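To begin, one chain is listed below as structure tokens, in the form predicted on its own.
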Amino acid sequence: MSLKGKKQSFRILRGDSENSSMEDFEIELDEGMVVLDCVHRIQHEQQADLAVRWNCKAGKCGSCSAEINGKPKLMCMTRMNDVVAETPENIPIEIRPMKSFPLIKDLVTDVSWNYEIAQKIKPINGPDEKNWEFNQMEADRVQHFRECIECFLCSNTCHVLRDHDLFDNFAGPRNLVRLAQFEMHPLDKEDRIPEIKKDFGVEYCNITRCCTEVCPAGINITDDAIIPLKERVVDRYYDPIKMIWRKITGRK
């Protein structure tokens, strides 16, 4: 289906913490858009301060992160081809800020509590010396990690801060992904275990792989970085015959 020159109408949040309000805009399509160019066409055209978060365009900087008809994604990787193909006709698409995080201005939202948690997490602890040697398998279970671009999609879909704002007591998918990074890292020696239950409160995840359903990098956060991490807690703190054999040993 052609889109140039169809009539499309939106309805993007417009105000900020204390005053917000949906308004309708309306703005003719070209062939190949995507959600932010339709964005921008708003502001060119028609409201110049509409304030919106981008940088790189090419789903690499996690800049863009909105709701776009109630689905978390990234404007720049939205294809309007599809967005339209799934609103009914006459029914305006309608373009939100990402709601579990404090509204700044429009679809601008504050995602800084993501890296002042990020920033209570013990870095990797190995050798001193930095010539460190590991195989590809364990180099390739640590990297798939680092493909993060910091969306912050998976902790916006998050039930346990959507929901039940645990803002305090539970780090979020993003920050648990780090921590998985960090911990299965084959020459880390740093325990964080006991962080990862009582601080970062890795038990209020019930595994709905919501955060997974969303990641624009394909990362599997709750089967590669949720689950191992819980089994680590669970190893520490529940196993029984563990629990004996580290007495016994002396070892964590």
Given for the second form:
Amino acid sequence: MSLKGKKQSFRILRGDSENSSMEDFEIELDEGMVVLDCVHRIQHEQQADLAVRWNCKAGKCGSCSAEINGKPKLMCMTRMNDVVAETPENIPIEIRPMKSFPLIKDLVTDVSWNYEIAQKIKPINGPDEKNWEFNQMEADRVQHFRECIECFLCSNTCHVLRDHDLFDNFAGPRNLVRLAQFEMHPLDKEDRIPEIKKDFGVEYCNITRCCTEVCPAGINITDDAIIPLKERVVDRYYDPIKMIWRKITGRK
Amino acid sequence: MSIEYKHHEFDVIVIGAGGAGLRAAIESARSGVKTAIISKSLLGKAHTVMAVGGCAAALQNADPRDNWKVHFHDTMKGSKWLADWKMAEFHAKEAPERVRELEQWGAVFDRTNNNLINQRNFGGHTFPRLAHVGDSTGLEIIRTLQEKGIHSGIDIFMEYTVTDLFKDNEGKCIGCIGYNRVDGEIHTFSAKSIILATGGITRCWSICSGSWEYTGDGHALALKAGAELRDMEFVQFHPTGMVWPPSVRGILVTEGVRGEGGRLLNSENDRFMFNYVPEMFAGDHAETIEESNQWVEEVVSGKLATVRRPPELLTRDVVAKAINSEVKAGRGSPHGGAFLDISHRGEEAILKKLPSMHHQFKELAGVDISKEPMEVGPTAHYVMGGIRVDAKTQESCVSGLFACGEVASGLHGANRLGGNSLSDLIVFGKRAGEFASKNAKDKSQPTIDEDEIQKAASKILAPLMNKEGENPGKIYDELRDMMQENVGIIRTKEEMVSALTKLKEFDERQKNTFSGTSRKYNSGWHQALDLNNMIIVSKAATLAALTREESRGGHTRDDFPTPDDDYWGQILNIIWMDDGEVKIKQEEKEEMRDDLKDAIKEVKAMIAERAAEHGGEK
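Got the form predicted on its own; could you also share the form predicted in complex with its partner chain?
Entire complex below, previous chain first.
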């Protein structure tokens, strides 16, 4: 279906944390556009000061996260064909900033919390010698996590943060993926389990898999990262046989 | 009334947080000086994420026949012998160490069967040399440097744009001024050394693979501060950008597709690259489809190649021009490109080796590359030109002002080999950080003249003082279209002369923009300020291209279609600024050291021997 020439209306959140409202815009579409193209067209033709974050426009930098018709997505990877098809005729397409983070202006939010948590995660601690040896199967497990583009759509969607506001107790899916990436690195020697339990609050996750559903990089956040971390915490803190074994052997 | 600002003091300031900037800052902080990074975007979003194919380093993991001499030779030859050989030598020798260091900082590269870092083939590299992670190597490298960087004690200013540099009476670089994109507040930074790592200029063309950040900020800052640029006529048009649909035109399709065996076809289903092997590469590449196929089979099964590589893996300038010629001859794909087909490798291999390309085409073009060919065409991808720096220290001719990464120049000459940019970032990022911090030691904190601060601050606020004017986005779009049309992949004198005239008109227009008066995350205001830089670097690129009357690497003249080795093959175009005007002069390139000449001869003999072995198999 070609959308060339179609007049399309949009309803976009404008304003800042103190004062915001939804404003309507109409533009003419071209073939093959994505939502970010439409926002740029509004910017270049109508509202030069409309605020939007973006960089690569190819789904690799994770800058243009927003909620399109209520769904958390990257604007650069959301094709207008799909959005127009799901939007009832004569209803504007709605674009809002991510809800869980403080609004800066228009579609731009303050995501600095994610960076603050990342700062608290200990860096990799591997052998001092160069030319690390591990095989592709071991690499695969970690590489999957390292495909994360830090769009923060997962943390935006996670109800522990979005609805319960537990930003002080829970690291959020993105940073749990980062912890899993270090924890499962074949040569990392750091013991991260106590922090994963206490500081990063892995137990708050109750496995609703909302984060996995919205991940544009297709990472199985819940099953591959969070659940294994939960299992490691359980092994350490709640398994009575392992506790006795540790007492006897002195191993962790 | 004076404009308010916040002041900061550091030993070393790094402008730009891509691979080069982060690597420089890590090195600087490691040597114990107070270091800050100023970044236009959030951390980890820089354009390095778009580097997909790999990072070139002669690790000898995938092919023991490789070594620094072969990498040095390949880089010099790929540059059409215009690269700074001192930089090419440092680069070839130091890249392996820098890559292994990344591994210790957490990078997880694909592995060989011997559990070491795997390496893939790429255009212009004699042996498989590119350390990689599927097709997202840039993301891996920036994330690794980011995770190292945040634990290195670096202050990070995210979403700040720098607009001017300051110098003292002796001409030393002592600081910079910029604004916070979020709240619009003005900030000044005093520093003993400044490192520019701002990336490239390719946003000046409408079909480009660059992000909005690629407006030539560092190039313009350096020129305004009295530094020189070189090689600005050499813009790499990557042969394979997406061509359809229009909104994604220009987005990169990694060379890794061809490294994995991708075939270029025209509308007549002809593998046309066999017809475009230039004289200087004659004998280096497969001459039959059978030989090509055998090479792919050997390489993907992890064996050492015993035959020559497919002609699809010629250097980027050659492939881009070939696609351009096919389209002009009426043998293009439906939307004006060529077909790139990898489907013969099968779905499993494609999903493992090229997952993000598969995703990109599926999501943006509705094409399943494991079943059908892609449509591809040239896209402005990289500028070989940039700030002229000392090979060892990365310092420009302005004392205290350093540059590394794409904004610097010298390593790539007239054409950059794929994979040599990620290695460029880490090799010369490290060097810039090391020497900038040495320069900063035992110096007192410089003071910036208040009058100069006020002058620079009022320039920042100027677009907000207008009561009416054009939407800066409109000027931006038209400027990019103009450069695409007049200073694109094939150039003529007439078009470039007209481009220079038009650039003067754009210069006038950019003074009268209107994007409201709010300082808070005002995208139009930011764009109005970026336009300044885009116009300066467009002038530099056009003037250099107009002056070089030959075709070489990333610079192709319709009116001078062949290389002129006797004159232009020995000459560098140097751009500088005099009272706001962009000027040009010529300098002879420096003669290569004798031992390096011998290294080149040695490698040439090895390659000739290989060609002779396969010559009889036709």
